[in-house]
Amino acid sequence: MPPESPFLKALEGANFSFTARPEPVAGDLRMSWGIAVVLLSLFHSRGKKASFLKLQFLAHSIRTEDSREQVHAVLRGERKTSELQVRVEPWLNRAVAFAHGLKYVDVSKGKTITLTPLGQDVAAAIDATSDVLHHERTFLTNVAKRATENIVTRIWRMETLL
């Protein structure tokens, strides 16, 4: 990441303290990975901007290879929405928090999330740097414009795409 990365100068001057744990965290208990997935979301999203209920779709299908890979096969029309798991995750709405705090998002009537212009700087800084979240740019630049708003209703309701 370059030194001039905003990514980088949000994180300066902030106070860290770090505590050992018997165990690793799992990843979607991080919130620097939780940010950083809602504003790949975001920034590979129509307009900059989605519904909470686009983004715990795409969280959800977000987290393994297998889950992505059934998103593919649903756009692709090759499975039905109703043999896709999607379920609500809870660090996405703490990581939602923590972007609106730091500015990176507006939230608009509890509804809708949008990345601020400083939000889009973070984000663009992330989605250059092409050694972090590989897995995670890969989906949501082929995912995250497809996957409508309509699209992602019909998917949580099991209704036919085609």
Given for the second form:
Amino acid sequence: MPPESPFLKALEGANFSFTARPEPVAGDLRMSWGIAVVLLSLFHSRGKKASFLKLQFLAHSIRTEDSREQVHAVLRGERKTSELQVRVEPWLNRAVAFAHGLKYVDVSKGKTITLTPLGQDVAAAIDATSDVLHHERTFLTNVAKRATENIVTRIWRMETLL
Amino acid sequence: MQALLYVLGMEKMLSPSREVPVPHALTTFLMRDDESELAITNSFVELEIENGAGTIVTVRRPIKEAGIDTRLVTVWFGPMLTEPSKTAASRQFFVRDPGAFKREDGFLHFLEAFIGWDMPVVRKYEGPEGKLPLETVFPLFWVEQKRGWSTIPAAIPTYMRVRDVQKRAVEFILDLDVHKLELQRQRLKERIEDNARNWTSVIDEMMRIARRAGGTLTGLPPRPTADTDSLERWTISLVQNDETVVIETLLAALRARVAVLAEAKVPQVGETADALTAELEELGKEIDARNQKRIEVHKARQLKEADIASLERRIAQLGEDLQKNQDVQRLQRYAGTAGNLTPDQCPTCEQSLVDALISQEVLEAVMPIEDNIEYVRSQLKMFEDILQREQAEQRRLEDLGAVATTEINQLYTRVRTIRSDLLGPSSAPSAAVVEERVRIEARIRDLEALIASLADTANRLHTLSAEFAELLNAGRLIPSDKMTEDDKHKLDALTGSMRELAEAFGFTTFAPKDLTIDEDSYRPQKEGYEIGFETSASDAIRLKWAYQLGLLELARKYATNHPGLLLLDEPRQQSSSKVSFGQLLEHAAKHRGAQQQVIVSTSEDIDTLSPILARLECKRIIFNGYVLQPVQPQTNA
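Let's see the other form, the form predicted in complex with its partner chain, since the form predicted on its own is already up.
Expanding to the full complex; the earlier chain stays at the top.
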């Protein structure tokens, strides 16, 4: 803004007061999005169950177009596992905790998470609603079954896949 | 009665299936009056019809005939049933297959022309516009026994992908101008949009031409206008020595300079050596300054590029976030049907929760999802606006860079000419002076060509502007009311007839004078509520009689497309009382002799019918026993 701007002049010497407003939250930090992604991830995994490690891997890679494409490239063998940086998402643990509280999942030995029959119903209903989580669903149908616990562990340890 | 529909190729009015819609008595076995069965070996339907112009044709369609396809319809151009001995020309048509309505050899195409209709073009749900199918109009005067009585005004098939098919059918039968007006408005809108698109593309083209020549174009209206004066006010400005100059000013200066150079005689190198040396030095400085400028522009462009890339990244991220937020909204909305995904209290400890998967202590209050979506949208909009501005700035910098490069090149050319002058013999004519003149003349030619080419393109704007003015005029001519006066009269008359008839038929659910016809759907309504079968079933039937007879009555007073025929198959549905059935027949009989025909078929008890029929002037055909009888083998007497 140029120094002679009338707008700037008007601001000089003015009194300001601030009012607190509700905070915006990123879409992927909303409860329903997180819980829905956890349910769908389990729904598309073999045996409707997965380890925390796998859920973290899926939850991290599902978030953006780039990260989704990276995972595809690694599974296709076009990229090395070391190029994939998997981060631990704190929201995922909370989503699992809420899903557990809502009786959608069982957590056995603090490691393996399994869909309960109620959770399966909810997940199936979300999966059948074609206008929500479109990209996420496409990603999960392709990746969730192929990314076995074994492969996820190797990616996590940056070992070669083939 | 179904056989009549069948012979006219109207089976699609009943259902989209490809079955022959006639009873088993015509396809498999026939019950004789003594209840014995007889297998069908051969069956067909023949029908003689006469149109308003008095032309009579006889139509024949096979049902079960060895070796003959049921899609084949034969038409004799004469009354072959009333005068079997006659001979007449015949022609074969096809039905049921695609094209039966569009193609010359299609029977429905023939039928349309025979009735004297010209079906309107209507919009479909997908694909191009098409004619309104006959099957959607027939139910308004042909009430078939099984499904025909289920809806008011008529059981119009909806599977033919015609938009607002019920409305279109009624509008056609009533010959209302509404649809024509609507089509006209729609076409006009499309043409105006087209005009605007062409306009923008011409302006874009002119901008491109101007930019290629290092100039900017201003003063042209960005949207179509009928004001032709405003089309003359465009100017091109060019950057000259860091200043923006209007092309005309530049041309004038250049022409003046050429005139001066042309007047003066070409000096010898020896005479101008000092001046040339001084100019050379000056040129060196100028080139340095220009180079400096070019480097600055280049740096600024690199910064802009980085800005634009980061803006684009930001926009992509916002786009993803918006998508996620919208998903959240849908997931929340649908919570409750399958399961709750956004608990507002912790399911374990019952503490209240805010809708976020981050530590609950961090947040005071979370924006509701609707506001959040709006918030992301407004951010998106802001960044998109910034991006546009930055891209425009980027283009301006590119132009500046290009201008600087050309200017530097010209300066170097000048340096080379002066140097060769200075190295040459001092008695030679100064090439530097000649070069300047040639260069300026070439520049003048370029600028003139630019103006001419822009003026050429601008001429197309005049054509578009004239077209736009014409479209605006056409828009003013279309009445702003949805219906024309004539349409309103027709609808009022139909409402009047319907009320009277409903009263006569003993409609009791509410006072018949409260009945109106909705101007949008053309369905009967009361105080804005549509009336269907939620009234008593027998009253609904009475209302349907009233509506359809009303359509027929209207055709006597107004020009409509009603064929003047009403066919009611088993109208005594839902045991509507004998009184009202008698009334129906009486009112139906009134249409006799007015070039109209009402055909009623009923299996009513003859004792009930006889006293009613005795009062009426009508043609009665009474079948004692089954209607369908085997053909007696011909005996050679």
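So that the term is clear: the rigid core is the largest set of C-alpha atoms that superpose within 1.5 Å between two forms. Remember, it's a predicted structure, so these values are computed and weren't measured experimentally. Residue numbers count along the first chain shown, from 1.
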Exercise. For A10, is the CA shift between the two forms at least 2 Å following rigid-core superposition?
Worked result: yes
